[in-house]
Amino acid sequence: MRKITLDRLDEFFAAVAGKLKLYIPVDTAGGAQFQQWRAGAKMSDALNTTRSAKDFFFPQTENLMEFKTEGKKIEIIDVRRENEDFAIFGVRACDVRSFDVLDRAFLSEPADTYYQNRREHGVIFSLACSKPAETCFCGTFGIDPANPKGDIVCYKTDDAIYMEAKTEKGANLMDSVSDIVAEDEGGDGESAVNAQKEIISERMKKLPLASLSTDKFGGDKTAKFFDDPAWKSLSESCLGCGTCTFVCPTCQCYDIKDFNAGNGIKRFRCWDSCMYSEFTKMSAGQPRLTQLERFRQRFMHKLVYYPANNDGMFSCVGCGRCLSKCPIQMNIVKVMKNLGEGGENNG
């Protein structure tokens, strides 16, 4: 275990952003935001970055590629920049456990390439919960935010933070500092982050969603909640603006488009939602005519659909963005304790 004290911290930051680009959560009028670091940048202090890291590797809008065509002929043009080496300071356990559920999605065969070059390229610096907010509850998919996973575990304490490098790549960049952050030779860091993770453990117990639980939910559960009637209700205030799923650190849906530049053709892909009326759209018609089918399919994927392929794994994080930023206050928390309860609570 390293230790950086907290007046050397932007020493540290300096150190990494010489070997790789670094990025933090920095606080903007807009709520904390991850950003590349700079001399003077100071690291936010909020609990969660209003949207996710999830953008690092799968951005809201990319390149695929461009053409160029001249008669017959058309040239492709490869436009990808995903080879740069980066890490990311300040990754909660909920956000580190999304890129999990956006692995099964992306890197299975076949993998895509330009999801999967990020990945490689990344370094996680992770960095527990010590004040987990009342919309957090990511316990209740078995994420522990005092143990959080990540390439580096970051715990901090009143005066530093202390570093545990958990695979080859996090044990390379903290050799690669280590004249900056240096093994904590005192043996302080144990028991500081043991009193810390006990914090922690008692914290998660007090939150208001400590007790939601799963039980009800899984992949073997579409015939039983597919027709329920809650969903009419559950849905009929939903606004269909996506927000929910543009704040969402697991969802995946994307669309791809051609845009002629003048000069050539640009392929780009771009977040598209469920929630939307035209998504999935085709010639042949749309799969979804109702607002109330495109609300179940989001909440039916995260609850069913997808644990049902991948093992058991829900494809929700409990991170709460979609707690605090809807607008009508509708959320999976609401969905669960409904149809968990068979209808009883529909608030």
Given for the second form:
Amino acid sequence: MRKITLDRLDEFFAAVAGKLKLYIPVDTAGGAQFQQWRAGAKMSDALNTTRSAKDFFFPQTENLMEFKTEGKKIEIIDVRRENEDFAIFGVRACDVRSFDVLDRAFLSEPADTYYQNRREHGVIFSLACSKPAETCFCGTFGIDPANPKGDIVCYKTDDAIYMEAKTEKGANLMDSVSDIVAEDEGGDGESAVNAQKEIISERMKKLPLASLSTDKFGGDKTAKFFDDPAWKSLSESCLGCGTCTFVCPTCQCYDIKDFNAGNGIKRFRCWDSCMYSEFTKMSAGQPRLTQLERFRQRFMHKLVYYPANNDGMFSCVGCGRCLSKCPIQMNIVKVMKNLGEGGENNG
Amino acid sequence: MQEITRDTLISRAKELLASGEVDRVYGWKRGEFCYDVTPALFTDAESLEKDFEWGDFCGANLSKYLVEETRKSEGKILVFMKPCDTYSFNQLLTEHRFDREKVYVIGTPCAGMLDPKRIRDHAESFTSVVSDENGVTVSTLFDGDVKLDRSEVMPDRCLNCKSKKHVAYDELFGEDGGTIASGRFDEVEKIEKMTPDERFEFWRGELSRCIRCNACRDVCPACTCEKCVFDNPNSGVENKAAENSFEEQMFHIIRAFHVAGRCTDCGECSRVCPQQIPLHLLNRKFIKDIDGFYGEYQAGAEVGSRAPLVDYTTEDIEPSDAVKGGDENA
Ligand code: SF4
Ligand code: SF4
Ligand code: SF4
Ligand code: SF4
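Please give the other form, namely the form predicted together with the partner chain, since only the form predicted on its own has been shown so far.
Below is the entire complex, every chain and molecule, led by the chain shown above.
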């Protein structure tokens, strides 16, 4: 365990930023967002960022490759530059779990080398949540915000941050800045961290969604929920805007497009959304014609299809972003509560 | 005067359903918390009693839903509307987007909505909100109760409400109000006073947060094209293909221009933006300029009014003069 007092936090960030690119959450007019650390940047106290940390590994837009043509010759240009190490400070337990969800999608064979490259170069400082929000329900998916995963796990108290490296990558980085953050030998670290874990556990019990359960969902439930009458009322006012999918740390759909850039072709990958009417449109037509079908896809994927292909693991992490950002306040919690209750107008 | 409450609305809705005057009701539905109210359709008394909500968090403007909903059957829909919602309603009628005969409008009074985002700035992890003439009391999970002034937690659009008058209704609950001389152009004036470089930086900074979710467009009652250019794969500017920041800015410029003269300033775009981008300031700049160039015009104030941008009179400002105005203060 290492300790840095908050008055020396800037020094610590400077030391880490001296080794690799460091991103920390800072307050902006649009809520907390990860930004590259610069001297004087103040870390946000917000519980979580508006956009999730998936952006670091699966960016909203990326240039995959370029092509140059000359007569009948076509040259393929690899434009990848993501070979620099970077660190993200302050990732919450829910978002750390989201990397597991994304890994299963992008790293299973054949691995997505763009994603893989970034994962290999990223070091994650996770941060325990001392004050969860009313919209948090990570516990539903077995995530413990008092014990987040990550390369280096951090606990922030009123006057210090305690850190413990959990992986080799994390240990190497911490060793490289040990002149700034020494081992907290015989210090108050353990008792301070334990006290905080206790507070977090108590607070988690008080959350309004603490009793939400996944019991009725799982990989074998397609037949049970596909034609549930509740989809109609749940989806009826959905705008199809896709906000929920863009702020979601686990949504992973994308589209690939080629653009004529004048003297060549650029191939881009951009986030896409199952909520969009153009999504899954093929030359043969559009299999999901109504918003009900598109809406159903998003939630069935989180609660049924993904677990069916991933040993029962759900692809929602309970971060609550879709609860606070949907323009019509529809979200996965309402879906979970209403499905299987045998009615159009339940709860 | 009779006090208007949730029960007043529910019992009238039940009467209208029972008499067969309407066969469905568009209203707001309760959620998990005090604030997560969803626009919803009700068809029976039981669900109205159980789930219908009316209060500080019923900000969603229901008028746009009528475009789709009226197409579904010949029956009539009851819809509840705040004063600002009725302007959107009229604007949609002006553009022939639905059949007026299929809608029964009840105008409801409004003291301004509350903004969960602003409440969160003062009270983390909040679970309930009680408001009365003395202010707002927010109960939180871990910090006890927080007392706030209503004005601290109202959204910008309500703080700068332009009108408490219902410009469309079949029936009105409460006394009608009038238009209000609000400070809604104050922020626009501040931006006009910036140098072009400062102004560019201001908007570049705000728009850089955009995630192109399109929520601002999808919620907008003035955006009712059957197929938006940004959803058309053949347009070359389809939503997902944001190659660079210029494309992001394009989206915003086109959106703002397309609603110019038709935007009623209902404020839904800014309400829904997950990145809190002040889109209403773009719209208000257009409204202010139109007012300045052509005389005051409020979209949606009357059904069938001709907006200055689609009308011609010999008094119209010459383009060269308009551009000159732009040089000075655009
Ligand atoms: S559920 Fe909400 S955020 Fe998601 S597409 Fe529908 S309206 Fe948008
Ligand atoms: S579905 Fe909602 S709560 Fe679940 S991970 Fe996505 S944004 Fe978070
Ligand atoms: S969902 Fe859990 S891990 Fe995520 S921010 Fe809330 S308490 Fe923390
Ligand atoms: S709602 Fe906000 S983030 Fe979404 S497209 Fe509009 S401006 Fe961008």
